[in-house]
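In the form predicted alone, a lone chain appears below as structure tokens.
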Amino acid sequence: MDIKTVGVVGAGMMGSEIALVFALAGADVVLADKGAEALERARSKLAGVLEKGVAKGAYDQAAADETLARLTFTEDLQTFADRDLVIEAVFEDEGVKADLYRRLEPVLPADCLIASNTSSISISVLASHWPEARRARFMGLHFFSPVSRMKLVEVIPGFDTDPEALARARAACEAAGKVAVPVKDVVGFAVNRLLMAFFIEANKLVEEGVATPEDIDTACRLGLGHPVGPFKLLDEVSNPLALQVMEILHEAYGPRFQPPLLMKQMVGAGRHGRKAGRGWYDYREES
């Protein structure tokens, strides 16, 4: 892999899986975050995916190890001074990530590629919050949840980014085992505006008694080989999120993705999804 050193801003769900699959990938591996506690739960979680890989004959404990000892868990932004490749994967808002490029700017190497894991934000947008001279090596790498399972990457260029640039980031993550498929910088790029449209609809279907989140997420696993459904799938994504991505993209394109009552309801009553311990889907008795 041309890219030896990986820095991930954000140790959040996202953030610290992506950094695994480069840690897995052979890469030296920052992962940086404002808490010690986020760090601390994104090292355990880490652990935690590795022993499974080990379990499931993956990988072996050798190489889980090896990968484990790549990962460096820091507070300090000024590790990031020798990265080849940084990724930033924070809060899905626009002024939270141009806050974080400001205090990036002056630590990373001049020659560094730089990405956004945004799913929905413009790249040309946030790219304007760099510095005319870095705008060339910055661009979107949008990862899916669970990023040690998923294999796509949507690769989007800004206007101003170097092709060069793009296909060296592109080799990263096929080096790293996933599938990079190029997609331009629209809002919401490719698959979540068909997935928040998909999750619009689903909304609809409840709110109109056609059926139950329950028989529509049957249905759809069965009518349509997904292997979970929209509702189910919403509870993992978290709630809160799903509902602010229609919101930019009801933004940026009008009615056809204009939030769901029954969404800001959830959201508003807190069921938020698993990991609030209730969603569509009531987790508080799973151990």
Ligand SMILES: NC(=O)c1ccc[n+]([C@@H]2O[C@H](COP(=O)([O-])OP(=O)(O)OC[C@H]3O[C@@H](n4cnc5c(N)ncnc54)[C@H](O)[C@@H]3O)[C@@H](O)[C@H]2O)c1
Second form
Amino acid sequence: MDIKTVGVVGAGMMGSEIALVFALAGADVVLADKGAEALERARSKLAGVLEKGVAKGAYDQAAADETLARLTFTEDLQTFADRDLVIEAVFEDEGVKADLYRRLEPVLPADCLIASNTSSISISVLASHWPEARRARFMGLHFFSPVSRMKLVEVIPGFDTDPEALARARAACEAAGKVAVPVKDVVGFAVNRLLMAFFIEANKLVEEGVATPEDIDTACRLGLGHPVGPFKLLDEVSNPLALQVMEILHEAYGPRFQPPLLMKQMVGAGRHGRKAGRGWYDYREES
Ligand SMILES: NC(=O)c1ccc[n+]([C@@H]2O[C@H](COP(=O)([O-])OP(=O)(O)OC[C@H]3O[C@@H](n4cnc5c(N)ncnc54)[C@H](O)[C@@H]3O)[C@@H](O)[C@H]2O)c1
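So the form predicted alone is up there; where is the form predicted together with the ligand?
Full assembly next; the chain just shown is listed first.
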């Protein structure tokens, strides 16, 4: 891998595992967050993922130990001064991201590749928060959850992204075991547009009484070869997050992404999904 040093900001659900996949591929990785608690949570989560990897025979204990040793957990952005590639995975809020970019800018090397893992904010809009000179090396790298298992990364250029910078970032993702698909900078990129259309149609089938959520999930697993059906997946993603994405797509593309009434009722009723104990399925026995 031509990229030897990687920095990830945001040690939450996405950032922690993005850091892990690059460390597994042999890069020296710094993972930053704004609180010691978030960093400790990330460290113990990643130790758990590595433990599972060893148990499954994906790598041996020595490789897992070396991977953990290649990861530095820090609150100090000054440690980003020698990074080849920096990936931002902080909250999905343009203001929060812009503020972080302002603090990173004086620290990063001039030729550093910079990416955002945003799901819904335009890459060209985010690029505007960097000085002109940085915009050629700024792009979207949209990973999927859980990053340690999902192989896809959508690679998204902004207006000013240099194709050579995009190709280098893409190669780094591929060296880390990902499969990159280039996608234009449109709302929802490609996969979330497809997924939300699928969720909306599944809701309509239930609203119309065509089939139950359980039967639709069975049909999609056995008829389409999906590993889980749309309602099980909604419970994993969380219904409020899916509804929020539908609303963003509705605003961008109009009626074809209008959130179904049933989704709104589910969210309003607190049936948020697996973590909440109830969603389309009942998980209360599990907790
Ligand atoms: N959750 C998903 O399935 C998913 C999928 C693809 C992309 N994304 C995108 O990835 C990004 C992160 O999402 P997530 O689900 O991991 O969120 P998360 O809430 O789990 O994690 C965000 C982390 O960023 C940290 N953070 C916030 N502001 C910070 C700052 N200024 N400096 C340092 N750390 C800061 C928080 O403390 C938190 O640990 C978002 O842009 C989201 O849209 C999410």
